[in-house]
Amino acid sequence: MTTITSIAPANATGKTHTRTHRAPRRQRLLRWLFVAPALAYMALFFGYPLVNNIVMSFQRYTPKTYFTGEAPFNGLDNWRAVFANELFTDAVWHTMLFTVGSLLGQFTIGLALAVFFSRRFRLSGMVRAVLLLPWLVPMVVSAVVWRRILDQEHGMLNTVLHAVGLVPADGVPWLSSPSVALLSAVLVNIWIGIPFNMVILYGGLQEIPRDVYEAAALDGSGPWRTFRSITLPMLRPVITVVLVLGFMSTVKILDLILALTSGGPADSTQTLGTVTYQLSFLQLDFGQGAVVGNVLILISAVFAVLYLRANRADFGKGK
């Protein structure tokens, strides 16, 4: 009896020890099974095109390649040709101006509207819904409408401005002048992006506790000081999201520019997105088009990393 009693707990302990080792393995396997479809999707639809685009930038890839399958390796020739192209240099400068101008306008007006609508009033919901329309309309449709509005001879904007005596009879060449076309594209993009900024920032403002504002009012804090010392710091994570997402969608913009100006006049509205399109689908030099595409991917990746680091820092402070 003594021998049996001493062996039984040992066997039971052994079984328990084996089960405790098997359980984490099953949990890890289940986790990977749940994650596997997402990983496969990203590898197929993001990883493969990205790797293929990088490889293509080092090849002489032409329409002939689709029939022969031959894409000879040409080293850094595509990269040298792109960086030596004056159009690429101008496009980088135009992209920077377009992106910075758009983000400043969209964020400033969006934040002002979000603060305005955070003070509830009658019909505020209906007005917010109307302001969402530019964001809901497809960008190409918006661009075509604005192209008609900004037309120098028959556009509504010049007609109204001339009626109030602000412009001469021949109007302003909003889309046909190299000195004005890029500004016009920026203004149209600001109009399109305001609703997105307003909605996200409005949601962030609703998360700020009301008692914080009440305490500030009791301390004698004025509206501007309250906004600068309470609203902006507590809204910082949302502001980071808005600016980074806005940057990543603006820096690669293509359809708006093509529908408004097609990159003209005199290449004054050429951006990195339109240069990629021009090299790849008009000049049919897919290798050089892939180079410009890789530059865009690199720029977006840098800002994505900065966004993740900022979020991590905010999360660490919250902890």
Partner chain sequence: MPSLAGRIRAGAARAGGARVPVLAATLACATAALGLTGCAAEPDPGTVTVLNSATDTAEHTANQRFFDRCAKPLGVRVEQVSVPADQIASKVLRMASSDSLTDILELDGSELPQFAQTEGLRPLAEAGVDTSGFSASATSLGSYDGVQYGIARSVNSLALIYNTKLLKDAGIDPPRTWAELREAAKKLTAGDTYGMAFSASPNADGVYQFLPFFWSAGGDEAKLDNGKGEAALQLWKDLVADGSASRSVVNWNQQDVNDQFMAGRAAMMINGPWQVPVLSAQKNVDWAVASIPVPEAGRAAVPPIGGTVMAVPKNEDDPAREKKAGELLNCLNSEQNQLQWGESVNNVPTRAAAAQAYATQNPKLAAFADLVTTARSRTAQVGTGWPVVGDALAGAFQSVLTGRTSPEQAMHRAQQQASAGK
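Follow the form predicted on its own with the form predicted in complex with the partner chain, if you could.
Below: the lone chain, stripped of partners and molecules.
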């Protein structure tokens, strides 16, 4: 629920904005004064690095730069090198599959659980709390634990699947086969992301007035029809929030992959995040690293804009 209120200011600022035109000069100045610290903060910690990162992607930025301060411009060299790099092209695909797969899984399961728990029953609160656990565990810890679970020979998953006769004795090569590793990473990320989706969607469900459901029931609507015609439409603003936030945190994934597979086997789990890391911090080619970083920022920016538009539309019409 808190999330929804925190989104509301988008609406509030919209209103204030229209009012500013009428407000006296002094009052207007005062308003800017209040906004100033936030603006300064954004410019310093967000704007400055962002601009620098863009500039950096057109420079030969190497360890030497840190000693001499010289970073000669090299035009589009970094961009050309990155786009010609097969690893980058592969990483774009992997990132896309990883993100879409993760979001689909997280969202569907999260929504199903949210709907399930929105009916009141005994111990529902406690079970919900337990389901939150994956969210509380640090990403790296989850990854290390999952690495053990997914181990082909001694991992728990294969042992269990074999015991119920689902897989042959040598098990599924979860992390050691290039054709399965990305799927395994997606599964782990889904597991990690379910609580976030569930909590926010659960909050959204609580917001839907009970009497709408009662009216639907009186009209003789079945559970599926109720879900499609009432729950989903009324949940839409929350769904956009969940999906966009989920997208932004998934697309730049790094720690999970590094801990799980280090991008392997055979580069099958390299994503834009791991490629940036590799270029910048292992090869110390900060210029090329910045290019991939910029691509990531660009992708996130596109979705951030979509998100803002979607929200403006929702709140503009609603309430």
